[in-house]
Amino acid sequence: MTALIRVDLDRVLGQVDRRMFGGFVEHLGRCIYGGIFDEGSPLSDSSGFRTDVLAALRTLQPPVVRWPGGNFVSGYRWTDGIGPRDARPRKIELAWGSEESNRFGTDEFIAYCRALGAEPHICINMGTGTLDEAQAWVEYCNGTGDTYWANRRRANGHAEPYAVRYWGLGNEMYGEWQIGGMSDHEYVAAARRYARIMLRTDPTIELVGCGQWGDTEWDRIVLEGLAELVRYHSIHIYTGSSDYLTNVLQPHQADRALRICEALIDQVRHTQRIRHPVGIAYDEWNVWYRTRTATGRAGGLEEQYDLSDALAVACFLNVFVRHCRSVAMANLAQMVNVIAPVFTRSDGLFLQTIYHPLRLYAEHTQAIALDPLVISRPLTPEGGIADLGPFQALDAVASRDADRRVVTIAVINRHPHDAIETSVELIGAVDQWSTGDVYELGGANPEDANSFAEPTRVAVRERSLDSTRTYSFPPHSLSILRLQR
């Protein structure tokens, strides 16, 4: 049976928020030190930024980057990371059992975001932190008056305010692993105090409440307590399995999480008559399951990704596009070395398999998400993910530009062995595409991975499409069809 993908240009899901292609960097392992920031390296610029890493990340076009954590932030005193670098204190780092030099702090993070072309998203310390520290951090970054912390910023060489728009109210405060973890009611009471003092300091900022996927009671209580004050409710999720089908299908857990969270937000906005939108910030997500090294090791969590992981990342991105009306932001955790698409050593880097879907979606997803009809053979995985189904071998999303001249279709063939011949139809176009290109990510085996020895073992092939209305999607592959009228 020939499969079918039918795209109706008038069947619109909504606008794609580019912030769903955001990133995240934490003081963990070699993400920052030896990753984006490597003082003294011949590959670094005068600011200490690795220029090869910066170039690779620019290609991913992240509109927003979250920092400094993650678990790290719940023990982080931000004032240790400003002023002359050589005068900053070196401290015990309690979240991951290492040491923190504080040589990369707020000013360096803002400079990195500016070099990357991204907006900064700062998560505050609600573990060991205080209201005064949170207020001062906002004033340091955004203050315009003749006040102490605004003047401290100026004295550190930054005359103009940073205008940091996004501020997270703590990280995973529900967790026993989190320094200063709280119950749901304790978190709401504390977060309301933090939110009010931060908004009084700068009423233009937008706050992110700390959600917990998997515990609807936490999310309900937090939304009921914070929805009037926040603009985003966060979800964190990681998936992964050594079983191929489980690995590439598990990201549908994100689809379930979004449906539940959307309903909770709708209910709270209705009962409290909240007029402003409350979006979902998926501000930590990724595939992560093999590498869970002990704390205190500098190279902790350096996951090595294969092709199946890249397909799982593409599935996450498909879920975000389908939920474009609620996903206001998403931040891949993390960007360099630690469960990351870019992997470095002292003399260079290579791009992991998951780098390629991130690049392709950032480059080719159009402004308006469409709702395609997809009919293909079923997949019947075994184990604990059957309740997420039913599943099809083909998972596809589509988008177009406002002028209806460019249509892109992102298709994952998750079948482990078989190519799938597919009829591709456009409805609402004057004619079928006149020109087209395909960007195909695949390999001989789902276990194929890149490395310093074989940096392009899994890579993107680009070629032109002919005028045929069918396409054969290879097994275990991602294909981006870009069609122009």
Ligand code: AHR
Contents of the next structure:
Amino acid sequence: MTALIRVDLDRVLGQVDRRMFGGFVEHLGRCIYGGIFDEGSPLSDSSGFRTDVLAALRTLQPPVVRWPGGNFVSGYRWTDGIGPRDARPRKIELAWGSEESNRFGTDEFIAYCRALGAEPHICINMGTGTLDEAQAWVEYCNGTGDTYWANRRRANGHAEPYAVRYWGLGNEMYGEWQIGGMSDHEYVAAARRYARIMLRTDPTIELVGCGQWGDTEWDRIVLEGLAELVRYHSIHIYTGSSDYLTNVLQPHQADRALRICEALIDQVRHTQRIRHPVGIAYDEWNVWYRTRTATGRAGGLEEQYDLSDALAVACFLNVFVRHCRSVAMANLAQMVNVIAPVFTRSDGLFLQTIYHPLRLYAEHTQAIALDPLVISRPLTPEGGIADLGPFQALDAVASRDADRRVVTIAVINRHPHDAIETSVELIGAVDQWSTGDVYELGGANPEDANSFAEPTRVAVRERSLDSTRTYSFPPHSLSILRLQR
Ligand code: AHR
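Switching conditions: you have the form predicted on its own, so give me the form predicted together with alpha-L-arabinofuranose (AHR).
Now the full complex is given, and it begins with the chain already shown.
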């Protein structure tokens, strides 16, 4: 049977918010130190930023970067990380069992965001932190008056306010692993206090409430308690399995979480008559299953990704595009070394398999998401994900620009063995579609991976499309078709 992908240029899902291509960096293992920031390295610039890492991350075009955690933030005193670097205290780090030099702090983070062309998203410490500290952090970053913390920023060499727009109200505060974790009702009461004092300090900031997985009682209670004060409800998801089909299909959990979360938000906005939109910030997501128990001390969570993981990452991105009306932001966790697309050592880096879908989607996803019809053969995985189905082999999203000049179709063939011959139809295209290219990520085996020894074993192949409107999607592959008038 030939499969079918039919893209109607008028069947619009919504606008793609590019903040869904955001990133996240945490003081964990070698993400910051030895990752983005490596003082004294010949590969670093005068700010201590690794220039090779910066170049690799710039290509991913992250519009927003979340920092400093993650679990780390719930024991972090931000005031330890400002002022002359040599005078900053070296502290015990209790989230990951490490030590924190504090040589990378708020000013360094803002400088890094500027260098990357990204907006900062700061998550506050609601574990060991205080209302005073949170208030002071907003004032330090955004204060314009002749006040103590704004003047401390100026004294540290930053005359202009940083205008940090996004502020997260704590990280995973529901978890018993979280320093200072709390119950849902305790969190709502505390977060409301933090929200009010932060908004009084700068009413233009946009707060991110701490949700859980999108489908829990925690999410309902937090939304009911915080929706009037926040602009975003954050949820996290990590998936992964050594079983190929489970690995590539599990990201559909994100689909379900979004559907449920969207309904919760709708209900709260309706019952409380909330006028402002509340978007979903998927502010941690990734494939992560091999290195769950490593600690930060040894440079932990250094997952080595294979082709199947790259397909799972593409599947996540398809989910976000499909839910473009609710996904206002998403932050890949994390950006360098720690469960990350970029992997460094002192003399260079290589790009992990998951780097490639991230780059392809950032480069080719257009502003308007479409709702394609996809018909292909069913996939029936064994094991614990059947409740997420039914699944089919092809998973596709499509998008176009406002002028209808460019249409891109991102297609994942999750079938483990078979290529799938597919008829690709465009409806609503006024003129002939004259040129087309395809960017394909595939390989002989789903277990294929990159490494310092073989950095391009899994890489993108690029070629022109011929004029026929059928395409054979190789097994276990991602293909981005880019059609242009
Ligand atoms: O990204 C790694 C960890 O995963 C983060 O610190 C935490 O927020 C999540 O559990």
